[in-house]
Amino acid sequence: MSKQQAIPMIFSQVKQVNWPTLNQFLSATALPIVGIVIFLGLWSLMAKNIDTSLGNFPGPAAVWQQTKVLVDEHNAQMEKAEKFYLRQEERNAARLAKDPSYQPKIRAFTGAPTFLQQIWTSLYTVMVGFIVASFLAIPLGIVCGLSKNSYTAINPLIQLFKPVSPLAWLPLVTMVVSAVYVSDDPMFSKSFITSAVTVSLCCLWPTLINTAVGVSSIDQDLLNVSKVLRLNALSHVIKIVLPSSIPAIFTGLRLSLGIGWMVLIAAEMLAQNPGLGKFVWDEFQNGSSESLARIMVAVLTIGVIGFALDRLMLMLQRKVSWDKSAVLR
Amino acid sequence: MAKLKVVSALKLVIQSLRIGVMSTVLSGAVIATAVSAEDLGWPEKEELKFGFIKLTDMAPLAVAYEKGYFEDEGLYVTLEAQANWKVLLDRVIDGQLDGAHMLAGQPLGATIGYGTKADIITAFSMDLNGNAITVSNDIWKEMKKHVPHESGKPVHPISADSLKPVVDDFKSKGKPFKMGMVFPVSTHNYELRYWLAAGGIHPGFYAPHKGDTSGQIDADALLSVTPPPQMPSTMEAGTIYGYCVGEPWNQQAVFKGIGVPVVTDYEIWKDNPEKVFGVSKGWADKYPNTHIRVVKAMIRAAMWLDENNNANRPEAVKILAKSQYVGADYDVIANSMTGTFEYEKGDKRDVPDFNVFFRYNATYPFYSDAIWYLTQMRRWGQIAEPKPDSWYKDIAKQVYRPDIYAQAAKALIAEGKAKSADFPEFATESGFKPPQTHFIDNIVYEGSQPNAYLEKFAIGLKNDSQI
């Protein structure tokens, strides 16, 4: 066989054998993999040619360096952190000496949060924030899809309210905790409660409007079988509805959760309420010459929070949905 | 590259736990003790939260912070940057905050009345000076055609003599003046203000029985309100021509290369006061202990910073440079901290007091600074009303609390950690400085004759004139 055969025949069995495979292998890891490339090659050549009056705009190169840098501060904190307790025990040891009366307590450490501790503060506040709308939108949701009655009569205040931004409830969300949430020694701190009442007064509605859709479209052959069975409302609600809406609902509760993660950085931001708005806002403040690459720091980590919670909620929809073939994205 | 310590946070924990339980035992045993005078009384509150805006004379807290110097008196503290004054103003009166670095014009004005209504006093004084001027790049470029210069370089301190003939010139174009400063009731709304009428410049009064308080009533300046940390940007994007803040924002302009400082406070007035330690009343008759041995704390970091003629002030500007306090970099807070001012670019003159922690008995809380603030709110309408010079007096005694500062005091001299000739004679003090004569226009300020003092100004409220 010459060789001018030869290749071609060696293409054509390629082809044949292995480019089902390969599609697959590039659509699934290399695309992305692609994509990323290119967009991390653009930013640093655009972060190049923009100057700010802090400097260059970061690059992949300066944000991953600051990235480090906020670990080490997190690390160098926690150490500091250390010494505290241990300077607080001499000091609680000597006191009782000269004043056997006094109660030792031993307080958790002053000093400021780091990156790592902010991000916790967010994630935690956001899924407070979120559990509690889920918990009023769902039941919500459910009767108004179940009553057609209920749902008109609701139906205009969630048209008034959905389309509100969590910027302009603040104020008020603020001052009422400040004046209705008093207590000496208060379980949680009064930012925190603001934070998640804002959260929950926006991520209410998605999920009580796709709860409502959801529940009002249900199968005419479901609800038969339910009033063959004569099944009382509660059943009804738990053997039917329930199974038969819950990629609607979930489809509410992804959007919520998205909805409720953007507001909370604003609110932070605007409120001074601690978690990764604020740090974002405070290094803006600072104006040295790291702010910018600690900021997009912040903007990449909040960016992969909102990605992983989506995904999150995907698994939980996987786990809970009787139709395990359907197609999620 | 650096790893997690999800191990030792951890930790921290499990020590917490064993602490409790460790402290318990060791209760019995005798230990050689570091804990200050007892006949002060302890604390009634241990865990307090400050506030602060991010700017280099909130330092005294910083120091007293890193310095273990709240701990050494059993209190812990914790620090906490806010948005802007008003928030930090409006949480210090609503008890989310148990004290605050505050403008020297805050608790009077809160307790006056004018913006929130809310008792806040005052035991500790932070510092002196600290704030300069800033135009932009182009104003400055107009400007200097007026300045005198020596040596290729302008003479300092420049007055707002210069700057009127471009006011003058925005004015007949038709468009307005701008500048910014950072609160209605800051030194530096007072400060902007005295330099520019200093100079001819009207920058407007305040009419709050009418509901204006914007003050811009017959303005040939219009001043308005940005938070300290952004003014380099807000002149940066234009809408203001220039601004009267504290460091390090003035310093920022000057790296940034978008503005040039043009006269410091120091200037217009030598040894201003400026910021205050202000915590609401209710919260001090609640906790006198606790107020005394924050105040304690406060003198400490105050003389550290002033120590050996500045000697530690590299070190301050390191702990003022984290992230957590004021951020900026090093270099720049650095440039007015360590005794040196940059106006233009390379301009770098000695200016070794513009920022004074202690010497000069800059902690001191004086009537008579207290009676200054007043006579600039009467001149500038925020007091509509005359008022005698016996308010003047009965107001500066409400808010002003030299006899807290004097236990604090006395307390740090009784337990060697400060010497009586620091601190004024305070069976003899009276609170009122002797007659000073070091502003930019000369005019002599005597804290015991507020209304006799308003007279003298060509420009501003006084007698009866009301708007």
The other form holds:
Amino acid sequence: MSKQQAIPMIFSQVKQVNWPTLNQFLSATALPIVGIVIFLGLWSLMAKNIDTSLGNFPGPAAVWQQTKVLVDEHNAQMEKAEKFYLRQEERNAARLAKDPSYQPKIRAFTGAPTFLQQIWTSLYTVMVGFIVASFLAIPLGIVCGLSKNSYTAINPLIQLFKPVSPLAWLPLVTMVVSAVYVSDDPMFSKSFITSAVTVSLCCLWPTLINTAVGVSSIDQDLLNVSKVLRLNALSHVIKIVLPSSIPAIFTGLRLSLGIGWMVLIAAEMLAQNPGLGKFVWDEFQNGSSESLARIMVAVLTIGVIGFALDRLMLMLQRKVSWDKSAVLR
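Moving from the form predicted together with the partner chain to the form predicted alone:
What follows is just the one chain, with no partners and no other molecules.
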């Protein structure tokens, strides 16, 4: 192919590419940036005019400064822990050199958890509670969607427990876990079990309800196809029910994960269980001049994580759903 023939072909292919328009570019990037800038400006102006018992309400600059301080505190704590374990290894090596029969022991570092460690604790707890609730809610929702009798029997329980606040569940869960989960060497701490169970109880219902609605709304033509192919119950669920109801199921999962994240923070604050909620409450009780800024760091972190979890669920939905044209919202 000559150069004169190749150039027109390249230009024609470039024209066929679906380039984003200026409006699409502005909507995707510029407008969110403008919204964030306006929010930061209003926040900075209002913060200067709000006086509290601990001083002025923190603005963006103060919050950013405390963010760096919290990261530095985490790095310093990790350095202390590393030196702590290194000293133990040196002592054990010296002891073994003198007494080969000595059984070395490694004691855990008992320093206060840092802000970043509290974030990981909350994320781990909410994901465990969410996964447990999902494994319960999706099968039960499928049963309710396929059988009107099952839905009629279970619906009163759903409507009874769905509105119950996590603050009402927490004392009951705490007492039950303390009575049942008894072990000299537990695999998980009671605080973790309490928080995870509370999250599961509160984020169970949106997934269950949306799954039941999605399953009961399957197109009759698909049900007829299943009858023509004479699929057994398991094959019917796997090949017809689940693919058809995935959008509704993921809507419930997104709602459940958002509710679970909010419930967890409240549970950690009330029960003083490790996590971001406890960090917020401890800073509130601390009452130092930097406490408000550190609380704002935690609040923004909670919001960012909640947004990221929702985006993650949307990406997962698009990955597993048959409808690849679904738009992330």
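Fair warning: this is a prediction, and the values are worked out from it, not measured in the lab. Residue numbers count along the first chain shown, from 1. Basically, rigid core = biggest C-alpha set you can superpose within 1.5 Å across the two forms.
- Core-aligned CA deviation for Pro156 between the two forms: less than 2 Å.
- When two forms of a protein are overlaid on their rigid core, residues whose CA moves 2 Å or more are considered shifted, and Gln103 is one of them between the two forms.
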